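In the form predicted on its own, a lone chain appears below as structure tokens.
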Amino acid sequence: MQTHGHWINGREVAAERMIPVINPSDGGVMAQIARGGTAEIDAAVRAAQAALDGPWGRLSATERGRLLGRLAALILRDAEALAQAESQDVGKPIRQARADATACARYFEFYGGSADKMHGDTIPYADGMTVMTLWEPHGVTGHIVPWNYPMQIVGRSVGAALAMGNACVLKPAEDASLSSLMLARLAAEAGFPEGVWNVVTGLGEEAGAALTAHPGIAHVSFTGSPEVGTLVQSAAAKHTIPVTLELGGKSPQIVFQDADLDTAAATVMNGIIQNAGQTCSAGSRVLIQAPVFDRLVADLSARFGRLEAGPAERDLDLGPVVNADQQRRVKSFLQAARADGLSFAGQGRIASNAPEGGFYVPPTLLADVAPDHRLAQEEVFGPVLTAIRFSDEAEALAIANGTPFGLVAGVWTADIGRAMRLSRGIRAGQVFINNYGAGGGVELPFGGVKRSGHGREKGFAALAGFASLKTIAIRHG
């Protein structure tokens, strides 16, 4: 059984405290990884400053993109090890594990060309003054991140604060830590100083609260429940850091009787059931125009009915979720919806040779769910979508924005002008329109509103969340 330790100022560090690391397809222990507290992220942060001191903070932004390309080019050469360590660590099928690994490298490779485009202005002033601005990295970065896309998430988080110039300390998800690690050995292997990457890796109540606690921490970047991200911003706001938060969502696809169906059930059965529905982004409602309900539950039965979960490596539709306590949360939603009287309209199955220790969920459609039921208001984080009946815009528009979260939203019409009301009129961060790319796009800006967090990932708005702008105001005649 492999042993992995934290990772901090450049090489391995061992640990006497562990936690096993399970397999969620057959609920084995595969592996072990170290469990950090105050003492191991103390040393990462001392690590990280050291580097902002020596060499890296004396890089220029050419040299820093240059290695951002560098790991780039190593994360698709390792692609496939890194897509197996993924699967197996979160349970997803292996085809999006290798999705992920692209997509990984891809957010290096846009920040590494990104990293000396992010120029200052001159501001006209007064007669005989030059006011300049210039971006600077906040200094040593923390990084939270889930369980449910780990090397996607590092990529967009790691990647934009490296491409600033800052020095990271990643503290990974207990349920997923494999691939950060291999992430950070990789980063030392393309050229990156000591110091500047570091991974301690533990529980969210010991190394995570002790990240987010640190004098020594300048920003922090989370991705995860609204129940934490409460708790980041507390500790954060104790020492007057600024943070970006995502936290979660319960998305709306809304689909009016003009648009071309056919695509859209195609697209909101995958919007549910990709990563077994443990994606923030999920469209976990679909809002449907009450002449076309029927016709379109229908169809998004009949495919929920051919969907099969099972382990990760046979590649089937659909995993395991993460563990068992995530199994035991989803589950209890499809209880409650039982004991409530929903009407399950469609529901998939689990492999008949699937191992009996797997965290498996069979995909689920509830049909005709009122817009305040629970399952239409809460995060279930599973595959278990709601289908919901709506009359006319103005009260699809209502029903989209009558929840706590505002992340994503869908809206499927052939009427442009709809479209651009209901795009202005959602409250979220990110709104497709005939189509629902949840999560996709490493150029386009990402994040909440509401219970959704606040800040931007990913795209060039990333790169303003990880630095400072100062004014320079110069006299001189």
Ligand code: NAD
Given for the second form:
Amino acid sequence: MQTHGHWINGREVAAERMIPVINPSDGGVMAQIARGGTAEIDAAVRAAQAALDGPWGRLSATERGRLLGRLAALILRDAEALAQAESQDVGKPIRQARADATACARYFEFYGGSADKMHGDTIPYADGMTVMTLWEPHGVTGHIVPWNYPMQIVGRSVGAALAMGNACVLKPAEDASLSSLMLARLAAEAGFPEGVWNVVTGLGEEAGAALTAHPGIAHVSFTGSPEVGTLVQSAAAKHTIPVTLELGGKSPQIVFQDADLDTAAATVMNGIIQNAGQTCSAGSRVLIQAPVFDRLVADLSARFGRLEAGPAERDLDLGPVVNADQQRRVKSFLQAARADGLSFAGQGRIASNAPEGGFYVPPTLLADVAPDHRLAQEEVFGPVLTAIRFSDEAEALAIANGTPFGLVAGVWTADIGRAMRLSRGIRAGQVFINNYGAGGGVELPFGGVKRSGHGREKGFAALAGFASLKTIAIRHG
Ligand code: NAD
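Instead of the form predicted on its own shown above, give the structure for the form predicted together with the ligand, please.
First the chain shown before, then all remaining chains and molecules of the complex.
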């Protein structure tokens, strides 16, 4: 069985304590990863600081961009191996893992191209003076990543941080660390100096907490649950450093009676079953205007009935969820729905030959759910779609905004005026009109409001989050 150490200062560091890596498709142990803590985080932060004080800190933005581009090419070269590892580790159908590997490469391409394009300004100020601004890296940045899209989330946060000249310490999720370690090796092959990209694997309350508490960390980018996000922000506040929080969602897809219902149905379904619903931006609520409610629910119900969940390598509609806890969590939501008498309008099946030990849950459509019901308010993080009826635009907007979250929304209508009114009225980081982009869009700024977090990743806008702006005022007469 393969064992994986940490990656610190350009080399693998063996560990005494290990964590078993479970394959969610069958529940078996497939590898071991190192269980790091304070000492390993400290070594990684020191290595990153030494890189900043050494050649990495002196590289030009163009040279940094070139390294990022080289890494993108290596990711594409090894895309199949990365996809296979991610598919087994997370339980994703291989097709989805391949798309993640390509998206990961695209982040490094995009941020490679951006590295030398963050220009400062000159500011008209006073006679005899010139004032300019410069973007500077924060220093050592910490990156805490969840298990649902490790390659994509590493790409978007480490890619932007390196483009701006930071050096990184990455703590992947204990359930899915393999691709982060593979990417660190590829970064070394691409020619990044040692210490620029460090990976410490381990548990959140050990390695993750040690990272957020370390005085040498200048910025933390956290993607994960709102509960842990709150802990991370509190830890960062103790040493007054900025954080970017990308947290959960309960994103609405709002379908009006004048929409193209066939396209809406297909997209709404994909938006909840992708990655077995374990997508922060999953469209987990579908709000349907009353006159077309029954018709759209019938269409979705037929689609759900054809879905099949099975082992990642069989590449079915969906794989298992990531672990036994997540399986219990989703099942407990479904039990609550049954106990409360909600209508199970459509349900897919688990493949007959799916291994007993795998963490499967049936994809489920619940219809006519009250907007304030638990199933319409809380993030399930599984393949469970909640259909809610509304009568008019004002009610749709109130329901859409009526949860603690604000990450993404979809609006389906042929009326451009209504689409624009809702785009302005919905409190979310992204609004899609007549399409929906759960998890996609390297170029599109992404992030939440309310309990979904703050700060932006993806796109050019992310670069400002990984840098600080210095103003230089010169009196020259
Ligand atoms: P999680 O919060 O349990 O874990 C996320 C990461 O935080 C892991 O690496 C974990 O080890 C670490 N962690 C746990 N406790 C910690 C602590 N005390 N200090 C520091 N780090 C700690 O989340 P999860 O279960 O891995 O992921 C699911 C959640 O992530 C969902 O709520 C989902 O919506 C959210 N998510 C958000 C986005 C986004 O971009 N907005 C993307 C993916 C997932």
